[in-house]
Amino acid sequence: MNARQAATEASGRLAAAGIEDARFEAELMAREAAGISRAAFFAGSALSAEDALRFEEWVERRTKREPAAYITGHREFYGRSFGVGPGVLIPRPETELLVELGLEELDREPLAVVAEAGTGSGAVAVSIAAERPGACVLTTEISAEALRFAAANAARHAPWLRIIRGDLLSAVSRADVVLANLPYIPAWEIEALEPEVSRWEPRIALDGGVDGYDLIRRLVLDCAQRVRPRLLALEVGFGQAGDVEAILASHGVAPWRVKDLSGIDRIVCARWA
């Protein structure tokens, strides 16, 4: 059987398991399992016996709603492949906005110190460091599991990136630009999320406390009292921008919003200098 035929058969199983984009995911896993390009896939490239077994195993795992990125072991982000797996949040496309904001600030001031709080897989900080090799970029993470992924991704794309194990910015003495995609889901909402998130992704990367803003409040307070960056950019969930603006405004700054490609207010920013 060739890869395209195998994917067509598997897509029905994935759809039955509740996978929304079953056809695309089946194709993706078939190509990954066989190590072939999309052109080769559509040209009818055959699956070896080993490839077929791997693909079957992956499809079975996906029917149990394990995220495809955990199955293949990587996720594309800002034009680079990042290793991911259980224990680390899977990077989302909308988070690329944080990279763009960080790069814009470095274009204005190349000597600025850019710090990401809570890096997870390292996608944001690694991307910025790889795009601007001469810039001072550092990042923090409290989870030992996530740190292993961040270190491996940095070693691959930006080995000069400084990674610090620590809680938010507690171990950082200075930062001109602070970027963060912190946990912002209210604890009581997590179980109602799609299984790929609620069953598989690490709770430490999701749980924002009772209202979703526990870590955001702490980071904003630290920025207001100690760090005072010229830019703080916070990723937020759908419908949360107004609340986060209010948190920032209570510390005497004038926040603004940045929309993602879907028109959702995705990033809330503020300046202290």
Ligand SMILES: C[S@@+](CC[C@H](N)C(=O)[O-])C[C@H]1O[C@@H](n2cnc3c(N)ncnc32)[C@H](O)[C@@H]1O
Given for the second form:
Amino acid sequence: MNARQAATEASGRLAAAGIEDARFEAELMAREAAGISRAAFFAGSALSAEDALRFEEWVERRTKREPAAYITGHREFYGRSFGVGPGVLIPRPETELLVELGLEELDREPLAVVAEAGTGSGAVAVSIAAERPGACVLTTEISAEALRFAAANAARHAPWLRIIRGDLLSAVSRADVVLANLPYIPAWEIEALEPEVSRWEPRIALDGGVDGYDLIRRLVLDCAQRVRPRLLALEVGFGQAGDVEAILASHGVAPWRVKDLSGIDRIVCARWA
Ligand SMILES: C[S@@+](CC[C@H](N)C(=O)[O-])C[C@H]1O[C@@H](n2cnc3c(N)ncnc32)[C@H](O)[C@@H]1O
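Mind giving me the form predicted together with this ligand, seeing as the form predicted on its own was just shown?
Below is the whole assembly, all chains and molecules, this chain first.
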């Protein structure tokens, strides 16, 4: 059986497991399992016995709704490949906005200290540190499992990044730019999310407490009382921008929103200095 035939057969099983883009996912997994290009896939490239076994194992895992990025072990983010697996959040494309905001701020003030709270795979902080090797970038994380992925991704793309194990910015004495994609899902909503998220991604990366804002409130308070960054940029979920603006406004700053490519208010920002 060639890779294309194997993908066609597998796409039926993936669709039956409730996977929306079953055909596309089957093609991607077959190509990755065989290490072949799209052109070779459509030209009927053969699957070796070893590749076929790997592909079969991957399809089996995917039918249990394990995220594709955990199965292949990586996800692209801001043009680089990040290692991911159970224990760390898979970086989402919309989070690249945080990288852009951080880079813009560094273009204005190259000596600014950039700190990210809750780095997960390291996607945001590693991308900024890799794009601006001379800048002072540091990042924090509380989960030991996530820290292992962040350290490996930093070692690959930006070994000069400082990664600190700790609660939010508690171990950071100075930051001019604070970026964060903190857990913001209300705890009671997590079970209703798609299985790839609710069953597989770490709860500590998702759970924002009763209303979703526990960690955001704590970080904003720390910024207001102590850090006072020239830019705080917080990623938020669909429909949350107004609430986060209200949290920021209650500390006397004037927030604004940044939309993602789908037109959703995705980042809420504020300045202290
Ligand atoms: C939504 S994930 C974002 C991960 C990564 N920044 C990204 O955008 O892909 C939130 C991250 O914050 C971490 N986290 C949760 N509570 C934290 C805390 N109190 N201090 C530091 N990190 C925390 C989680 O372990 C998780 O890695």
